[in-house]
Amino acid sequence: MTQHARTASFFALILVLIVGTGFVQSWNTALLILNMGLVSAVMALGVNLQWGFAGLFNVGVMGFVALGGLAAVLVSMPPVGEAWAAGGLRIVLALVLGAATITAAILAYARVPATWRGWAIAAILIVGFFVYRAVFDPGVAAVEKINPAATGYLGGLGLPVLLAWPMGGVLAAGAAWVIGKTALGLRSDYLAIATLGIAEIIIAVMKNEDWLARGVKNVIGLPRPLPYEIDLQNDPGFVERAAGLGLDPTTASTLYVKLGYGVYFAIVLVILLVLAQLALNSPWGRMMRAIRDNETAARAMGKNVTRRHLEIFILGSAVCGMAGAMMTTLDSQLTPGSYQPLRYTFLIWVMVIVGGSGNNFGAVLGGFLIWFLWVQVEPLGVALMSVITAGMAEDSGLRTHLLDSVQHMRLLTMGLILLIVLRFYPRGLLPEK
């Protein structure tokens, strides 16, 4: 079978799964595992640049997703004006003065003599925290007693939520900027601790800090692209036409919101896919995985591997954040307390692994592979635990225990799974070229 009869037919499995589970569940659930899916599989996308282009063993996913999710709060939420008056222009001065005490701290790096270079840093970092927590505490004091229960906090520019999605990849990229220019040296198991040492920060101060986004208290209500299923329902054309198709209003309302976000991120996933296999298949794409497959011999043919290697971190990071937007769109809420390593980073590993690293239609077929089977391996585990437990007394240990463990059967088949798939297609389902 060649390489594109291949790719066709494992796509083909996943819409005869995806549309299979509306015709024996509902497509409700189809439709979700659908949009999920491709969210998922734009996430893989963005790891698969750096991994399978280049060999970067990034495991702060997470960190990148949270960033995203942030946007789409700072972008799309209106501005809470009388937290502003309190205490916001306290806080931007503070954050002022916070990036022009690092920023005289590497200026007295790079200008002060070695002899007092180290009492000067020390000195300005002392000076400029102080005053940093001088200003930055009051402000933040003042803008968090601003009506807690339901703001406590800035807000955003107020924007369409759909602009959310780019400036989420461009906080993303310029998160990932900072950590690879200090991370980026280190060796690749080194590497990945900074890297999940760094977006366990990015999430600690997203729950710690209420006056950027609320903390754990969450923000809710966010903006969407699509208008809410009781608008649609009060809507008289809209119910006509639901009836003309056979459905009720409600039925109908969920499944027109539900198809808008799959179309749009059908858009979205669509166009990265073309930009990443451009990508792929450019010079630069192949002096990316010359630097992957011997980082001694491209020094030799003087390529400039650290910089090669920040490009494609700010690249993948950036697929990431923008993925985190939408995520975040669709749920219409940020909740800082659900960005989990093993969703985020694991989950999303193993849908590159699965699919194929260095691969892009691999990586977007594990995304919708791997996703549809974290869906769907719960309810089908619950129907086979009833089926062998069907025999036994109702107040057995062993039943109870039995069907008690169905929610443990997601790692299970997640790991039976990967070492399957390594074990007989060690390179992915759709391998590199």
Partner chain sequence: MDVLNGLVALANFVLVPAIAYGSQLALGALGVTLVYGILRFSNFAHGDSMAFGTLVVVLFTALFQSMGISLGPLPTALLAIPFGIAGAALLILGTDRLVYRFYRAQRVKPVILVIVSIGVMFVYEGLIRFIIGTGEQRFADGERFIISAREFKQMTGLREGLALKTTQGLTVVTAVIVVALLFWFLNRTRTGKSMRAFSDNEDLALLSGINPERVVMVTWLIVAALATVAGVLYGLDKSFKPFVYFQLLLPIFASAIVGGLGNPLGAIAGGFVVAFSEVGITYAWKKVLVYLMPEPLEPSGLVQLLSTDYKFAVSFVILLIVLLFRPTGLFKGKAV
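In this text, all values refer to a predicted model and were calculated from it rather than measured experimentally. Residue numbers count along the first chain shown, from 1. The term rigid core refers to the maximal set of C-alpha atoms that superpose within 1.5 Å between the two forms. What changes on going to the form predicted together with the partner chain:
Fitting the two forms on the rigid core leaves the C-alpha of A149 displaced by under 2 angstroms between these two forms.
Requested next: the structure of the form predicted together with the partner chain (the form predicted on its own having been shown above).
FYI, this one's just the chain on its own, none of its partners or other molecules.
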């Protein structure tokens, strides 16, 4: 089978799976899977840029996704004027001071003679830290005191939420620049551990800094790019059209909103996919692959490997950030407590590896396929377990335990899929040409 036919048939399979879900379960479920599948595909594209193009082992995906989510809050929520008046400027000033401290320390590292360097840096950092805390803490306390049950944070810019998607990419790119500057020189497994840790730190900051996005109190009710279901149901024109299609208004409104998100996400995915394909086949993409396959040779040919790595690290992270903003928009809420590395880092990696690293279509396919399985393993597991436990007594302890544990089968399944694909299709379902 040629590469094209293979790609086409796998995507046809995805279509069948999702449409099948629509017929067997419900169209709402099918659209839910489709929407998160689109978001997952974008994330997988980002990871594929880094791993598939350049061989960078970034397991901090969760951090960038979360930053994208943060951007959605910062862009779309209305600003809290009182909080800004109470302590907003103080916080901004403190952050500037903190950044100045770090810049000064970096300058000291470069400029101060070696004998004094250690002491100078230590002095700058210690003094800077205490000054920062002295300015920062009262500001935070003041902001968090303003109506903590509803706001207690600075709020956002009050701009349309769609703007948050590129902004999520920008925010993630900024973080990736800082991280890449420090950590990209590390060898592959060190980079992995470093990024894993940085992602944890980003989540810790988001959980902890209530003034920023309410921390674990969560921001809910983000503005939506689409109308609310209840407004649609009260709109006579919409009800009439729904009736024309033979749908009751409630179902029609939920389907309409989900389809709307699907269209938005599909547009983003298609744009990114086209760009990624163009990049892959451009001289720049060939250079990336050359660096990936033999760094020393590429360096000898005069390629600036460090710079290229930084570029692609930022690009890939920006794509993940964009996906994060899309996901938060879809959920209409930011819940920092729900970010877990298994779900937001390693699952994305499973998608890329299973789909085929180095192949953009492979990554997209992996995103859809793995997300479909992630959602559907549970109902399948319940069915399987009911068959297995059918012969057991109603009140047997083992039966209840087995039925209760079904929810944990998805991790097991994902692991098995990853191991099997790595063993028998090490280049993924849609291998790189």
